[in-house]
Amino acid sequence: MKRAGPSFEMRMMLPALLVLASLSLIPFVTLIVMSFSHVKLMGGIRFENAALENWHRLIEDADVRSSWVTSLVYFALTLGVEMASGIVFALVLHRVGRGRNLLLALAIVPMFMAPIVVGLLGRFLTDSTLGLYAWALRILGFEGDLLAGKTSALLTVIGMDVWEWTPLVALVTFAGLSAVPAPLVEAAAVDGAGYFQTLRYIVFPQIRRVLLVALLVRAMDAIRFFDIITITTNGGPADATKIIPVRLYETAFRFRELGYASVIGILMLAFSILMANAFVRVLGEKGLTR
């Protein structure tokens, strides 16, 4: 006779996955009913009916759509910055004979370093008065300070997150290229295959898998992206740098508008899912998740 209820397995999980469920739950149950209300702070925090007023207000908000916009600029050249620098440096690191370990492990360093000691370094090393950079941007014409123009800025904070990020993406497709059968590179160039050939045909099919996790962890982290901006130019200059995750904590702790603060993070939240769930279609799509 089969014993009905869940199975021993299931019991012994059921406090843990409670526990996490309502870690989980209760949070996201909170800020709906946040972007419902106006959260009112003073003699202990208190929720007044707001109905659509919050999300009303964000359709017609034009300095959050300007910083979705600069989001997706931030977003779009940091991956791609990233993923080619990181598998050119792969490509070349794979064919460096001597001194390969010492060169990966050094290349490895930012990638450990705090955000915000990453921010805090880019800010002294782009001083315009005694910066490394600054310095020899100026031996090559450029005068000024780099976080004070608006594009400049926007391009210096990408640099700090391409310098800090780059590297997980090299070590991720050196692991990939060093798992790419080497019969098959000899084969190849024993037909008679070029290096760029034998890259599209031979090794980027090989470590496909690998590229399109690094692109996913990198896009998810990108998203949230946040300490090294709020450290160098805390969004400016006039906003040039103020991504949605900036405007988000400015709203919420700077103007203490918790509700509206609600629905910029449910927005941010469902373009998080909405990505992850593309990039695992793609995965889908190319039969990588088998």
Given for the second form:
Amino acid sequence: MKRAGPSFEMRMMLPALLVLASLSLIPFVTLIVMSFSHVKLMGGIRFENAALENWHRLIEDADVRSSWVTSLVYFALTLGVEMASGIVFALVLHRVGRGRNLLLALAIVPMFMAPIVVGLLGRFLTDSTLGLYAWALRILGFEGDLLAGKTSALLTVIGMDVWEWTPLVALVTFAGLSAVPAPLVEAAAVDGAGYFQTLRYIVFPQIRRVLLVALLVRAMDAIRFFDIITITTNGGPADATKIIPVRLYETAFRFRELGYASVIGILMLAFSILMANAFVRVLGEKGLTR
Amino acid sequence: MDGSTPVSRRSLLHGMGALGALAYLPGCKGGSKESVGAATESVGDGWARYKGTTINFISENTPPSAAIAANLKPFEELTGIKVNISQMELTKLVEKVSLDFSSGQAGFHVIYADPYQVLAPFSEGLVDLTKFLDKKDFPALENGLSDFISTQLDAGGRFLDRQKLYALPYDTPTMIWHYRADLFEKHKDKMAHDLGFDPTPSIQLTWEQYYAIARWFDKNAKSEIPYGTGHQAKQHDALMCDFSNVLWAYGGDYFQAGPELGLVGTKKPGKSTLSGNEAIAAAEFYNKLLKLAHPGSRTWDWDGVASAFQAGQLAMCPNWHEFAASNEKALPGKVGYAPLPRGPKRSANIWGGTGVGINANASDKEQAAAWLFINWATSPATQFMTLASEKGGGTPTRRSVYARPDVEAAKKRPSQLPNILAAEAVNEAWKPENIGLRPKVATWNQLDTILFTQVSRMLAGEIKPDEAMRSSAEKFDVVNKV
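For comparison with the form predicted on its own, produce the structure of the form predicted in complex with the partner chain.
Every chain and every other molecule in the complex is listed next, the one we just looked at coming first.
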């Protein structure tokens, strides 16, 4: 006779599942409720029904739309540059014989820094009064301040993120390159394949899954990029760097409009889920997630 | 300022303690710094009744708090109360205070209550301090409330109701004109000849003349000083402060009620007047001025512009007067101070003072201990200590401190109290006709962000000055639902 109730494994996992559920489900449900409420903070938190007001406001809010556009530009540029430069760096590192470990160790230092420190460092380096980069640019004829122009400010904060996280992509790619079977590369060489042909037809297909993992990790992180912008530009100039997490922070913690901030947060969450699903689908097609 | 007050046993003892503290000033003979701020030790009764209590004080990372954090020992010995001080950037402070009030707990007992970003939106979360002022079993507030500068007591401590007091004035930074006195002196005759007026900074000069002086430096003294002027024009609270000086000088304002809103404040400020001709004229001038300014200006807040000035990048700039101490360290004897220039209406010098209040969620015992702390922290002796401290450099909010002969003497170089070198300019700036008070409204954090964002867009060339002002006014009205 078969025993009723959960299996032994399920019973063992149940406490952990309950903790996980309470950590994710309760905040999620609260977030949904808040998005339909006016949240009063003083004298204890109270939710007052706002029906669809917060959602309606989102449709009309040109500032939030502008932040989404900035976010998408930032997202595409950051991921594009980090992936390209990380792969190139890993390929170079893979070809280096002596001193490879030292180079690798030096290269990954930025990603161990707190983003707030990276922001401060970047701000000092680009400061038009005393910054090293600003000094170098002045020699080249650029008299302005990198964080003062709309385009240059966005590119500069992207540059800071790229500086910090390209090493991660390089590290992951390098690990993938190390796992490419040497006989395959040797066979390609024997067949007369050039360097770029080998990369395209032998190496990249072999490391594609690893690259997708790197892309997924960086994409999820880039969606919630915050610290460096806060410490350098505060979203300016002229909102040029006010990406959606900065707008969310401002709405929630500066204006204390938690209901409306919940709506912005839910959209961010939806965007993250869509991105994650897109990547998982690609991975699934390649068999990695099976 | 009049400093006349009756002399009680308590104030006499305070005064003796403060004189003792003076003996331990840097450069003076004898004593140790541990004794600084010990003025209240001899007061005795009432101070030690909450021995063993711990209170948490959240403050912006300002000079007075740095000085108090370095000199807490006398208070802790006097009262047996332990004080933990958290210092941080103002925006972070507002966020943490907001969360603390919302939680219904009292993680922080003593609150650095910025009048606009904390007091106005969270006045319900602060204790009405009059309940302690009237209690006989607590140590009295030395010299009473009349020892505080009355404008600052209202602006920094009250909201909506004149009978209630939510904070005691704690610091009092005010924006004034900082300039390189050595360069002005050197080029005075040539500048006067070229410009057609005496360029010596004073409240008699106009913003247009300020602009002309800055341009003169750019054209004639580039080898000595890279830029004539620099500003705190980052998309930040600092930009609102910098622009407000010009806005008010040109006769513009945020709301119809004008400066009155800066004293007791309101929850219903009405329609914004930023789209008025005066405000637009101010924006047009500010846009013109910033085109001339150091290119780093659009990336600087008050710290940034102070660093640039101290690094010898600017001939002049508007900034908080409490940077005088660091100016003196970087450019000893080379910096002068004056009230800001006037516009068609007046000279306006934004006041950025803040009070300290008590979290209403705290227990009775914690509230009482917190009151003892803010009584001590705003006492004349402690105010003098923060003025003299190497760690700090704040400026007092008490009339009696300014009336001290040693403080009066320190207004001239060589001065042991470098922030007091700016006192003459600041006293002029504090006159009712010259002080700049932001509107104290509960929605200020949003209004502030709207204003500095639109002005930032204007400076970036995205919109014209009139669009910036009209757009700000429209957004203000949406936020205030008018």
